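Single chain ahead, by itself, as structure tokens, in the form predicted alone.
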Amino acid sequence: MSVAAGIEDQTILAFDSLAARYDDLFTRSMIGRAQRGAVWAVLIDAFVPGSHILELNCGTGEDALFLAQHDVSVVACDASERMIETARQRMQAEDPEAPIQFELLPTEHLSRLRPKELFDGAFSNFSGLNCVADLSQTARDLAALVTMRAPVLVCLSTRFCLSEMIWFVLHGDFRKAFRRSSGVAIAKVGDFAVKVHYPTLRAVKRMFAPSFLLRSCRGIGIAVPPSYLEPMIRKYPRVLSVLRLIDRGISRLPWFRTIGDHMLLCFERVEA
């Protein structure tokens, strides 16, 4: 039995497809590298080096190689194998030195991960766990694989992306407009519909309590639009670095780091 049996099949065949590909449509995309450097910055001040971390729906590795680049040491996993065989290929083609380990593993099945030690924290990025059905569940896994006070980071998809709302009101689609508004999606990734849940952020603290407490939340992708809007974006740049300095500005404040396409979470695990 292949270790994906119960996932959703639809789910993990269109990140399959989307594998070879994932990097030129978001990874080295101008909109893709300033939703991510946002990420990352708050990386840098979670995992120190000589952390060991784990890392949920790791993709083809990008964050995992830019981690190992400071000296921090991740276990990453994925529910699609061709995400997992592309994250390797790039290992081995830049870093093939760098401490990873790449782990064909859904985060439904988190609870078969037997690591010799407890991770000093954990991190998902970019909507891996809007794709979950039972987040409570996820975060009681995780809570049993990292230690007291470890620091666990999770950016999802929000409900409401302002700037996805206007952009189709003004092109008159009203549907795609509040496709996020009701809670619970389908998305079309080429021959595949992929369920996607947008939990808000009071919904999330909620289903990750009481072995997890929301220290800080933070907005990405507020001012700096969706990943689909790479081509407007291409043909005014100097627009894009307004709109990173403004996000800078905007992302901790209350209203505002709810509305973008996505918010960051940093978790500590505390006693249950």
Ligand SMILES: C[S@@+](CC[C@H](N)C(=O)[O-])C[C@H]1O[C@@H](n2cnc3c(N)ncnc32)[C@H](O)[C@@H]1O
Given for the second form:
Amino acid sequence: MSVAAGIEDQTILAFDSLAARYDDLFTRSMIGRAQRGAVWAVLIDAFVPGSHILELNCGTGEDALFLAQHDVSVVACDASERMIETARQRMQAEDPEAPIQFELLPTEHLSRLRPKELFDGAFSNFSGLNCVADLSQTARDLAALVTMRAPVLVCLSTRFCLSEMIWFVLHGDFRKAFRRSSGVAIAKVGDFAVKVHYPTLRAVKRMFAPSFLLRSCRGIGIAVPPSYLEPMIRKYPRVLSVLRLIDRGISRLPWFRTIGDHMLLCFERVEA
Ligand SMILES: C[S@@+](CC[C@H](N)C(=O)[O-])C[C@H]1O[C@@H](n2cnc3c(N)ncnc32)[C@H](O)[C@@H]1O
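Now show me the form predicted in complex with the named molecule; what you just gave was the form predicted alone.
Time for the whole complex; same chain goes first.
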């Protein structure tokens, strides 16, 4: 581990190695689109046109490009040089005038960001923050970067994913079924091992206090399964529409919201 950076070297190497394939594997997958669509519905309510926001762990820039289309300007950061390169290439090809600034910056180094003015909000999608060991520090750094009352949206992998448990138990793979349960697991990404943290809703709420108050939480990918089940969903595309509808109905219910593949937490910056 690189102690100075506070981020695992393997994590950066893993995402560097994934960058060129990430959009094919996840962004453009049916499951990826379904889960992201559910997040976008909330994003578009939270970040009004004209606002200026900070995105953490932006990957290949899919969300930044989406927000830019809705007149939201974005400073989008990621620790992986290849992800940032891919994001910049996508912007050049898809929307060269988009109000997006891509920055190579690990979340652990957020305090090095020196914006001219505070952000109107912040956002992290699809588990980038599960790779960060100390979310309390991230919350403190974010508190110094956003305006009072700013929305901060965080989409994390959950500790307990029911569809994952059922799938792997049915396939006799108990290790995979319960891989998240201890709170930390090693995920293999190509040749690299990524340390992934699975904090509970209560733990994230505690780590974001006192500068952030949890306003809402919803499940993302409850009936819609994790993306590794894409081959099965492709065989039965109509099933996905039904699963999306189910998710829409249950995503805010107390128990269901934390047993999906991801949970989307909406915080508000408040006086500490
Ligand atoms: C699963 S991808 C999600 C990417 C993007 N947010 C999306 O919605 O498609 C996780 C991203 O987090 C980034 N990441 C992982 N650890 C990080 C860290 N400590 N600091 C900044 N970025 C990190 C990875 O490089 C990768 O781009």
